[in-house]
Amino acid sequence: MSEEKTTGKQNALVNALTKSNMTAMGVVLIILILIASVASPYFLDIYNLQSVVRDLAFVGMIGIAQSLLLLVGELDLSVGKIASLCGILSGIMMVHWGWNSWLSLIIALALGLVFGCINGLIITKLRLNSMVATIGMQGVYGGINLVLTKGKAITGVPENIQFLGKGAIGPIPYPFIFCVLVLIAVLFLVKKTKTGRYIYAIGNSREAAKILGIKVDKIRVMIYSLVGLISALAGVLYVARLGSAQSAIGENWPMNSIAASVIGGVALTGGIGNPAGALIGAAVISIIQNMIVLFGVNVYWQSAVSGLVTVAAISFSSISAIVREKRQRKVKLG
């Protein structure tokens, strides 16, 4: 009898891990934290933990935004350049033009919304592939960055906003608080509203969604606009963290955001996943990168490791599907 109970618990655990990539990666995250805690005496240092949480907040925010697009089967590779451009524009308004710093941040956020909307309109109205179109827009926004800055950083960002990037409430950095607020808002959108149900429907079948009367293109443009807004938020927070606006902000965010989403169980094909998984994926990436630094491994390996983790996550998803299919066949065969 005890053996049957043990087998039942094991089967339940396997089902839970194979059913949800997000659950499995949550377990992986816990294992990574335990390994890092044991292997390095510095990992649990409050300064190091704050640094990790602050870093994952930015990738997490962009990852959550990217997951919205992945849910409809699309992606945006210009998120890093939108973040950088909005950060640069906020710096110009505050430093060069002498505008009120809070007004400058609000305008920068609004511009991010506009840039995202432009992406959405170009893709929907011209029926372009999202990856190809946003690669092109990445060049446009990046070019504007260089024209405005000539490759130089804009220094002298007012100190009254720097707490947004450098400060914390207790041990929790402000950027992570913003990241959690973004996640709550996105989860409310996808889980509690009619629009959220439409997002999943579009991801499962765009043509079927159109037949049902869903305004597919309108929702797609809305999502691109939200992605632009969240990217701008990450950009201005990073400017506040650095105390300067730089064109190099967000260089790795596009690929890391896709990696975080996929690691967290959001399918590249659309219609499957939970935006909360993107935050778990961002945490996995950030902890691995932190472990590389703590263990004295060459920092140039960070990109390679992130790529390997992404491939492993995609492979895990496929393996999970194969395991589910085999189990279902066994059940049918009795």
Second form
Amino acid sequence: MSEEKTTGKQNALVNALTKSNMTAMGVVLIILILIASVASPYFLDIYNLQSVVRDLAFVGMIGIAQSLLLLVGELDLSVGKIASLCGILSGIMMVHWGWNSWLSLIIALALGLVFGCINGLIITKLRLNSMVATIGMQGVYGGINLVLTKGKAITGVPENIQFLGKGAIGPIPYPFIFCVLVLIAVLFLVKKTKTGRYIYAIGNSREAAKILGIKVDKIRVMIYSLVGLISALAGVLYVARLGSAQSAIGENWPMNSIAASVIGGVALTGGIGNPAGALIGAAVISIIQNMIVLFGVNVYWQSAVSGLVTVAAISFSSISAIVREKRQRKVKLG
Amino acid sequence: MKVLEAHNITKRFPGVVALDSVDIAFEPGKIHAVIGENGAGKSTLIKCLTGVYEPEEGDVYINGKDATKDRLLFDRVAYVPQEIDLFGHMSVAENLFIPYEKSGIQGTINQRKLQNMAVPILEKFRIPVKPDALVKDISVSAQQLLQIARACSHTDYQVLMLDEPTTSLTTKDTEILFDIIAEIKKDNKAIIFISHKLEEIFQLSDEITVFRNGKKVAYSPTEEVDIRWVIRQMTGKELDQSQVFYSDRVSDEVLLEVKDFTGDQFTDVSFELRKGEILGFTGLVGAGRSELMQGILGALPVIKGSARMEGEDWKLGDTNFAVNHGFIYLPEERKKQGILPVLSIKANISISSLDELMNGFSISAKKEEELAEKTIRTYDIKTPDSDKEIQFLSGGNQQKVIIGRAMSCNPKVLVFDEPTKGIDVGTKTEIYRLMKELAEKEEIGIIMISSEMDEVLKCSNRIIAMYEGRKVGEFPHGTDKETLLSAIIGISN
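Structure of the form predicted together with the partner chain, given the form predicted on its own:
To see the whole picture, the full complex is given below, headed by that same chain.
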């Protein structure tokens, strides 16, 4: 009897851990934080924490956007280039043309929306595969970047907007606040609105969604536009952070945003997952990278170690599922 | 001598006992039919007998040896699933021999050799395709036969398990299949035949086992019983086979008027549908019936023709318009086009009527729950709760969810495309009764596409026959089966 009870309890724990990848990764995140704070005296240092949070805000924002596309079974590899292009365009408006900096930022965001919309229209109207189409488009946006800047950074971004990237409210950096706002907005869209339901429906079965009368292509274009907008937001915030607009901004964002989403339990095949998972995934990635620096891993080894730890982190949830299966078999035989 | 035996097996899932202390045995040289309503435990039994599931209690013996201890024994059971699971972009020959190890092919793969090896098998199973043809390009019938040929071409099988093998076969191909099964039987193999089509079972089987609610409720040699006995055992009650279900309240008002519709797979089709009417569309697989309806829906292009709903012009090529104006299509391919598999039953129901569930800017969880509960009650959907993913429901219950969803968005015309495909007798009758009730009480027009002649005759007020994309005849109810049959195979009058 008592034995049964403990197995019941253990099962409840295992169940909770394996219920979704997102909760499992939440646990991984907490474990990582514990390890980091015990192993390195500098991890909990306010300056270090702020820098980690500032980093993860950018990957988190893009990851949240990317997860929307993953939910309908698509992805966008041009997010990084849209971000840097919008950053540069805002720089040109502010620095070269001397426009009002707030107006410049808003125009840059609007342009991000337009770029995303172009992606969406090309993909839906010409019935292209999203991955290949956005590989092409990132070349286009990146190319425009180089034409505009000739590879040089635009320095001298006005002081009055730099706080958006560099500043903080109390201990919390501005980019992270924007990231949380983006998450709240996206969660509301996905969980509470009709459009959100249609997104999951399309990810489940595009054919069924069409037969149900859902405007499938319209919603897809809308998501691409939204992804463009959020990318632009990340881009201009990064410009504010650096104090200069550069075409190198967002280089790793496409891959990291996909990794963050998948780590956080969003399925590549569509219809499964929660955008909040992408933020957890982004935090896992950023903390791993921070730990590698804090532990003083040789520079040349850093990329390999960070990759390995990431794979170990995503293995956690599937390993716990395997363990649960084995346990059930054992219960039966015993 | 039994080749495959299950002793007292029990398999539980959260909330249900899917199999309850079942004993069953299969003998070589016999065709053993296993039947039961959807959710009776047939699928779970199959999965236990093929080693996919391990039962919590009881054992499975193959050739007298315990298969749970020696799992290699499960290779002796060749299983042909209900759905086609071939590789569409590989050749017929490759599909036949994959996995190569099981077919005794070692080392590298020589395409020509594979094709030469495939020829006699294709001949034996009378599959009229070239071995180098791609599977996606051959007919559904040929694919179905190919699946069976594949299961049989693997070495060392002693039991052949066929799960509803005739659902996508034409009458002619069904006969071919039965001849082949008879030959396999002569090879002294045990054959397990799972089907909802009772006539086939009586035509083919030697013995019958009936399942109900996870229990084995009856067993008999086929010659000692009749269809009425089987139905009684399956449903637990008598069922009147001669009942008819056409609507008694057809109004004079024309609801939908389709004129000269022409598309890829339908040509110059015109018809009218009245309020409260059930209009049957019959024809062979591929006669263009589903495509025609999907053309009206806007999911497939229409080259020529026009339509009017209640006298208003109909917009083509826009499914959103069609659904908002009351034209709802319930697809034949339930799993691909009907359900949203990983979403909950609740979300599957509410997706079509979110407008009514809004509370300001957001969906009201309470209203959604109420709608789900109401639908589950009204349509008698069997599930422990509405949060369960719909993919885990049986086919009949999925169909009821889809009907409930359609009804919650005030339809004027409901198109049922093969509404009882893969659904058992008891639930079939429930769905017929539901269609009749919807036509009579809700005054909607119903179009029923079906390849089952009896079903069309039982349910339709009028019947339209199609052949190769054209309308070849229109018949009142009470038409005899022969007239209808000759129409759908292209013989006029």
